[in-house]
Each structure stands twice: as structure tokens, then as C-alpha cells.
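Just the one chain here, laid out as C-alpha cells, in the form predicted on its own.
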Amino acid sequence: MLNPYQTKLVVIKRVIKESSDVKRFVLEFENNVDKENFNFIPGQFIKVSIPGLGDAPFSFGTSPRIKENFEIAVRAVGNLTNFLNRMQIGQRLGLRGPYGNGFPMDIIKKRNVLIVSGGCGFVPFKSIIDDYLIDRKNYHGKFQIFYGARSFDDLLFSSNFEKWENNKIDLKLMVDKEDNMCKDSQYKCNVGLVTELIKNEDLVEKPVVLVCGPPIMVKFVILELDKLSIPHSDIFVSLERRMECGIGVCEHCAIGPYYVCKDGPVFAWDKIEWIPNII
């Protein structure tokens, strides 16, 4: 009988410090057969496990076209993530997945795209951006990114910003408070809430909007998009914070008629907006 909780082994190949409490891990399957058979869609997630500590969900931070390895970003906020952030190159982790439904790549490749994100909610979007950079000829719209965090140090993947801008990605940054890192950066850091970028910047024409971040941010992003008459069917929200077992057994992620781990974590807003307290 197939065990749905059976894990595969991955090896830590590289560790990159992204901020004071976030590290990026480059992982590679120990078994070449597992590597060859592993496919995912940006926005899907995996469960990473450590014996004695349990497991936790993580989004992909690289394009699915990169087959030799993949990345996750880990913020140290609990027992498992603190332990994981102390692990070194060559150590092994358990992995199962991928799970859920990702972003609608068939739509994204045909449309102008607006990404609105805050904090670690930006991780799944790097998967889309990396895919765009690898295969630009199959993307037919413009890319615009509104990304906010507490400070410049908390902005993830800042080492990639120059490459993104050189590839005609319109990147706008927002921080809660300006600091010396922000002042010294070549990138302009707007100060305030990421929703102010929606109010004050010219949006790409008729965008498909991808949103992920703290629930309070998502709530007010939707309100601002409503003022611009963006159709709810063109807004896709990732509810990654609600992911649990991954296979719809524990029912902890149930929302209305859906399980986030199976039917999401990415939903078109018009499919879930009626559910009470959804964000």
C-alpha cells in the first residue's frame, strides 16, 4: 500500500543568508530517479521534515525548468525552522509533495502581470520570475512587482533586483521605515504600506494580479484593486499560511467547501471571496 506520508531524501547543497532571520536553501534529491520524476508548478508547496521535530510547508523559490536542484526560503520562527536554519551543506532532509494547485501559468504567460507581495509571501513569486527569465519568448506581457517589507534587510532576493530590472521587470519597493541600508541602496525604497503603490503608480494595462503576504495586507490590496475595477476573476491569492497535512486528511485547512492543501493554496479571488473571514 502506498504511504502518503513517505518522504524522499534531499541534500542541502548550498545555504544563502537572505536576511537576519531568513536563509535560502538549495536542495537536491539524493536519488536520481526522484530528481527526474519531480515536477511542480509555481505556487505549489512541499512538506519538509526533520525526525523528532515534524514537518512544515514551504513554497518553491526556483523555476520548475531547473531540474538539477530547487530552492526554499526558511524564516526562523519555531522549533523546526530554527533547527533547519542551523543546518549545514551536506545534511539531509525529508521531503514529500509537491501538493496543491499553483498559479495559472497558462494565463500568466499571455497577460500583463502585477505581483503584489509582502515579507516571506514573496517566495513563490521568485519561481515565476525565474521561469520568465529562462523562457521569456513564451511570456507575452509586461511584468510589474510591488513588494514591501519591514526594512530593506527584510526584502528577500535583493541580490536579484538588478538582474530583474535589466530584464525589463518594473520593480517597486516599499518599506515600513527607511534605514541606512535603504538610503545606501541603488534602489528607491518608498516608505509606507505596499497598498500605496497601487494608489500612486501606473499599473500595467489589464493585469492578472497575483497576491501573497500577511492577511491584513491581502485584505487592503483587494480593496485597492476594487477601486480600480480589477475583475475578481483576474486576481489570484495564495493562502499559503493555511497549509497543513498536504493531502486533505487533517481538515485543519478547510475553508468553505475547499481544502487549501488540495484545492489551493492558490485561488481565484472570485471563488473564495464569499467565505467569511477568509483573510
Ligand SMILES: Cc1cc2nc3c(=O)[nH]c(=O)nc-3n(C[C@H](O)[C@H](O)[C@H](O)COP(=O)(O)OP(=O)(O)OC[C@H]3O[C@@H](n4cnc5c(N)ncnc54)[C@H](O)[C@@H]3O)c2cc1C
Contents of the next structure:
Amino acid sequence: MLNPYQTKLVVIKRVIKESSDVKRFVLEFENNVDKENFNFIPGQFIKVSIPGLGDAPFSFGTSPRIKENFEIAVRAVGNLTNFLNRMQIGQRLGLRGPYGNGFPMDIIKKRNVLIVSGGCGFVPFKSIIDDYLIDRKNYHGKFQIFYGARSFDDLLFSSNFEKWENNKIDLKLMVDKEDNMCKDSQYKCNVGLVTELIKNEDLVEKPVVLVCGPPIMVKFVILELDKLSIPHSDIFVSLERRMECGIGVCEHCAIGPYYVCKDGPVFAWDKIEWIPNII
Ligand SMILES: Cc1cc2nc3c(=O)[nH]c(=O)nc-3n(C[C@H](O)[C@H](O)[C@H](O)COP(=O)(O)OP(=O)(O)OC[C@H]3O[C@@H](n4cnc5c(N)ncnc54)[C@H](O)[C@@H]3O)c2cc1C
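Requested next: the structure of the form predicted in complex with this ligand (the form predicted on its own having been shown above).
Up next: the whole complex, starting with the chain shown before.
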């Protein structure tokens, strides 16, 4: 029987500092067979292993259409992520996956899309946006993004903002407090909570709404969307839970009748809103 925890090796090809505590890693499979067989859906995740430290889930930050390599972005918050963020080009990592269900790309491709996100929760949306930029003919709606972070430095992928705007993506940024980077940037930094953008901006018509970020943000985003009577079946939330196995065995990420690792991490809000303390 195959060992489900067997890892495959990837080589770190590039390391890019995205903010004071987030680094982006360009990863490439060592083995060509692994490379050719590796497919994923935006919103799915991999588990990256570090011997002695265990493993941790990370979202894909690039389009699945790019076969040569893929990217993850890692915020240093604890043992494994701090170790990872000290790793260098040429070093190897073990990973397994992809796991989880991913975003409903068939719906996303047909509808106007509103992405509401905070901090590192933005990583899986970069995968969708990259995909949209490569494959625009198959996306039939508009893209609107409300993205918030503590400061301008904490907004990930800022080197892509101009490209996104040039491709008709309506990008609205929100920071907790204004700083010099904000003032010097060509982008308007709204100051406050990302939920205020939902209150104050004209939303794309009848959007499918994709949400990922800190649980407290998700909670208030849903409350604001409720004021606009957005159907809960049109809201998809990607949940971040501590998880161990990643394959629906260990129960660490169990919520109600679901496992976040196997049945999620993306859930239509109407399917999980009844679960106590879900956010
Ligand atoms: C589906 C999924 C996708 C994710 N994608 C990304 C990503 O793209 N980039 C990224 O930087 N992080 C992502 N995370 C979070 C990442 O997995 C954790 O930050 C990581 O496991 C922490 O490991 P550690 O050993 O460094 O920290 P630990 O020492 O385990 O914990 C340090 C601190 O981080 C908190 N923490 C640990 N795990 C989580 C978690 N899952 N959610 C929230 N807080 C946590 C702990 O409560 C503690 O306060 C994702 C998590 C999930 C479940």
C-alpha cells in the first residue's frame, strides 16, 4: 500500500521578500514525472515538511496553467514558518498534496467576482488572478478585489498591482494605518477595515464573493454582505484551521460533519453557517 504521507522533493528556485515577515518561494519538482503529474485547483493547498518540525499547509500562489514551477508565500509566525523563511535558493523541500477542494472555478469563470481578503489570506486569490490573466477568454465576468493589511508593506504581491489594474481588475486597498510607503505609492490606500470598502464602494453586479482572511475579518465581511442581501450560496469562504494529516484522518480540523482539509478549505457559506463558532 502506498504511504499517503510520502513526500516529493522540490528545489527552491527563487526567494522573494514580499513584506517584513512574508517570503515568496518559487518551487520546482526535482523529478520530471512529478512535475508532469502535478495539477491543482486555485484554493487547494500543499503540506510542506521540515524534518524535525513537522509539516504545515500553504496555498498555491500561481496559476495551475504554469507547469514549470509554482509558488507559495509564507508568513513567519512559528517554528516551521521561521525555518522555511530562512531557507535559500537551491535547498530542497519535501511536500505532499495537493489537498482540499479549491475554489469553484466553473462558477467563478461565469460570474462577476468580488474577492475580499486580509493579510496572507490573499495568497490563494493570486492563483485565480494569475489564471485569469493567462486565460482571459474563459472568464466571462468582472473582477473586483478588496484587499486589506496592517500596512502597505504587508500587502502581498504589490509589484503586480499595476498589471492587474491594466487588465481591468478593480483593486481597492485598505490599510490599518497610513505610513510613508502608502503615501509614496501610486495607489490610494484607504485607511480602516476592509469591510468599509463593502459599505462604501459600488460592488460589481450580482457577484460571487470569495473570502479568505483572519476569522474576525470573515465574520464582519459576512455581516456587511448580509446588509446587501448577497445570497449565502454565493459566498465562498476559505477557512484556515490548524490541520495535521491533510487527508481527513486525524480529526484536527473537523468542523461539524466536515473536515476542513478534505471537504474544504473552501465552503459555500450556506453549508457551514449553522456550525457553532465556525468563525
Ligand atoms: C488551508 C490553509 C492554507 C494556508 N495557506 C497559507 C499561506 O499561503 N501562507 C501562509 O503563510 N500561511 C498559510 N497558512 C497558515 C500556515 O499553515 C501556518 O501559519 C503554519 O502552519 C504555522 O506553522 P508554524 O510551525 O510556523 O507555527 P506554529 O508554531 O504552529 O504556530 C505559530 C502561531 O501561528 C498560529 N497558527 C498555526 N497554524 C495556523 C493556522 N492554520 N491558521 C491560523 N493560525 C495558525 C498558531 O496558533 C500560533 O499562534 C495556511 C493554513 C491553512 C489551513
